[in-house]
Structure formats: structure tokens, C-alpha cells
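Okay, so here's just one chain, in C-alpha cells, the form predicted alone.
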Amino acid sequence: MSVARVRGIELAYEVAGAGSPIVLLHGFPFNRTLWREQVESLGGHHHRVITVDLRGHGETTATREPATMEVMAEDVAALLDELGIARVVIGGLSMGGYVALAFTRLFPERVRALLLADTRPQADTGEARLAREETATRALGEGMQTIADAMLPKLFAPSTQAERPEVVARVREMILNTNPQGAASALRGMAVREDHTKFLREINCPALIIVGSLDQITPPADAELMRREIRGSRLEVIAGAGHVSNVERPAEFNRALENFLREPEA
């Protein structure tokens, strides 16, 4: 693990492999280890894989103000400046996808290709914003155990919950280790995020969209919307996976990502 001191925080990250850089951004409320199987796969295939603990998650500093998607995207840009990297493939899952979209809008010249996994372009509804505030208040008052208990049934396909307790335990541990202040700040940042639906038509880099067929949180219909709106994009639906498709079905996820990265324009 390395730490970059950027924008008034300590940003934890790891770099594996050598070659073309790819940045992978985790969802809420996880950390960079969400991408363990992707790092192992891509790091040995001519890629420099950079995984980041987003603001308030993992070993990165938590701040009290809302951690907006733009703030997190600017953190990532500052890290790339520190590493001397101009252009990257950038990808994210769930909240990480929100950050990747914000990064693409803010720094289009830095994006060589884009991965959007189990995410959506739409802003929160009023009801969703209220729910995020309630969850933020609960995290600060009660800690992350109640957040884990509420989230876990929604994250996985039923078969994963029933047959792969080690996968569920791994994700639970990530949630429990998240700083409650960091979780609250991220929730409040997600609640005010911009609607990127119209922006999708402006994306002119290669894009891969991945979704689990059983994703309850950002279902395949959201992925299909992105495929329609992003010119030339590709959609891969992973059968039997829920919201954390990269953890539930890593072989299928990695195959789709590696095939995409092998294309000359990506």
C-alpha cells in the first residue's frame, strides 16, 4: 500500500503490474480490495493496475463535508498527477462508476477508455436522497454493523448468499472496516450527484458496461440505457451475478474486461 498526500488528504492506493495504466474505483462502502481478482488477472497481462481507496474509505482520510463524485474524481486526477500518468482506462463499480463518469466529464482528455460496472447514470430521486440521509445518520450514530446488515441481502444473488458464505463475509468485512464518517460523507455526496444521462451522448471513448443479471440495486435496464446512449459501447450481462458482479463471478467479469482491453482503440 502507498499513500499520496493530495488535496489535503492522505489517499491510499496500490499499483500492480506494468504497462498500460488502468484505474479501478470501488463501490460504497467498500475499499480497493474489492478489485483483488481483477488486479491478479490484469496485473500479469501488460497492465499497470491502480486501485484507490476513495475519500473516506479504506485507509484514505475521511472528511466531514459531503464527498461528492466530483471531489472524488479530482482526488483521482491529483493522484495521477503525482504518478506522472496523463491518460488511463478508468473504471468503477456502483459508486465507483459515478466517480468514473464524473472523471470522464471533468477530464475527458485523460480517459482512454471507460468501464462502468453495476452502476447507473441517473441522479437520486427525492426518496433516495432522504434514504441516504437516514443511512448517513444511522452510520454516525450506530456504526457500520447496521449498514452491513441492511445492505448485504441486496448486494448478492441468492445463490451467492446461500452457497458462498466466504464471499459474503469478505464484503461484510469491507463494510465493517469503513469509517462511519467517511460513509456518511459519501452518502451525502451521492445524494447530490448530477444526472449524467444526457452526458452519456458526449462520451467518445471506448466504453464497456458490465452488469449482473440479478443486480437489484442498478438492474440491467440501467446498463441497457447506458449502452444505448454511449456510442459504440458494449454491454456484458453476467448471468447469476448480483450487484458486486466482479466478486461474485470474477472469471466472467475478467474475461469481458480483458477482451475489451485487448481491442486496439481501448
Ligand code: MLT
Second form
Amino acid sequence: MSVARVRGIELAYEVAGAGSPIVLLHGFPFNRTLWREQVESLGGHHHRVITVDLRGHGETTATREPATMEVMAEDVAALLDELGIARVVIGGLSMGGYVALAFTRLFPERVRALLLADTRPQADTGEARLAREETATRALGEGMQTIADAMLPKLFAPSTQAERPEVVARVREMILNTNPQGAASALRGMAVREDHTKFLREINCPALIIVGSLDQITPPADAELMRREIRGSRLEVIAGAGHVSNVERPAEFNRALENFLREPEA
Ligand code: MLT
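Structure of the form predicted together with this ligand, please, following the form predicted alone?
First the chain shown before, then all remaining chains and molecules of the complex.
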């Protein structure tokens, strides 16, 4: 693990492999180890894979103010400056996808290609915002156990839940290891995130969209919307995966991602 001191925080990250750079951003409330299988696979295939603990997650400093998607995107840009990297393939799962979209809007010249996994472009509804604030208050008052209990049943496909206890345990562990202040700030940041639906038409880099066919949190309809609106984009639906499709079905996820990265324009 390495640490970059940027923008008043310590940002934890890891670099594996050598070649063209790809940055992978985890969902909420996980950390960079979410990408273990992708690091193993891509790191051996001509890629320099950079995984980051987003603000308030993993080993990166938590801050009290809302960690907006723009703040997190600017953290990533500052890390790339530190590493002397101008352009990257940027990818994110769920909240990481919100950050990847914000990064693409803020720094289009830095994005060679985009991966949007199990995510959505829309902003929160009023009801979702209220629920975020309740969850933030609960995280701060009761800790992450209650957040894990509430989230876990929605994260996976039924078969993962029933047959892959090691996957469920690994994701639970990530949630329990998240700093409650970091989780609360991210929830408050997600609650005020921009609606990126209209922005999708302005994206002019290659884009791959991946979704688990059984994703209950950001369902395939959201992925279809992104595919329709992002010119030239491609959609891969991973049969039998839920919201954490990269962990539930790593072989299928990696195959889709590697095929995309092999294309000359990506
Ligand atoms: C995530 O997996 O990052 C979150 O479930 C996204 C969200 O709550 O909108």
C-alpha cells in the first residue's frame, strides 16, 4: 500500500503491473480490495492498475464535510498528478461509477476510456436523500454493523448469498472496516450528487457498461439507459450476478473488461 498526501488528506492506493494505466474506484462502503480479482487479472496483462481508497474509506482519511463525487474525483486527479499520469482508463462500481462520471465531466481530457459497472447516472430522489441522512446518522451513532446488516441482503444475487459464504464474508468485512465518519460523509456526498443523465450524451470516449442481471440496487434498466445515451458504448450483462458483479462473477467481469481494453480505441 502507498499513501499520497494530497488536498489535505492521506490517500491510500496501490499500483500493480506495468503498461497503460487504469484506475478502478470501489463502491460504498467498500475499499480498494474490492478489485482484487481485476488487479490480479489486468496487472498481468499490460496494464498498470491503480486502485484507490476513496476519501473516508479503507485507509484514506475521513473528513467531516459531505464527500461529494466531485471532491472524490478531484482527489483521484491529484493522485494522478502525483504519479505523473496524464490520461487513464477510469472505471468505477456503483459509487465509484458516480465518481468516474464526475471525473469524466471535470477532466474529459484525462479520460481515455470509461468503465461504468453496476452504477447509474441519475441523482437521488427526495426520498432516497432522506434515507441517506438516516443511514448517515445511524452509522455515526451505532457504527457499521447495522449498515452491514441492512445492506448485505441487497448486494448479492440469491445464489451468491446462498452458496458463496466467503464472498459475503469478504464484503461484510470491508463494510465493517469502513470508518463511520467516512461512510456518513460519503452518504451525504451521494445525496447531493449531480444528475449526470444529460451529460451522458457529451461523453466521447469509448465506454463499457457492465451490470449484474440481478442487481437490485442499480438494475439493468439503469445500465440500458447509459448504453442508449453514451454514443458507441457497449453493455455487458453478467448473468446471475447481483450488485457486486466483479466479486460475484470475476471471470465473466474480467473477460468483458479485457475484451474492451484490447480494442485499439480503448
Ligand atoms: C454502492 O454500492 O456504491 C452504493 O450502494 C451506491 C448507492 O448507494 O447509491
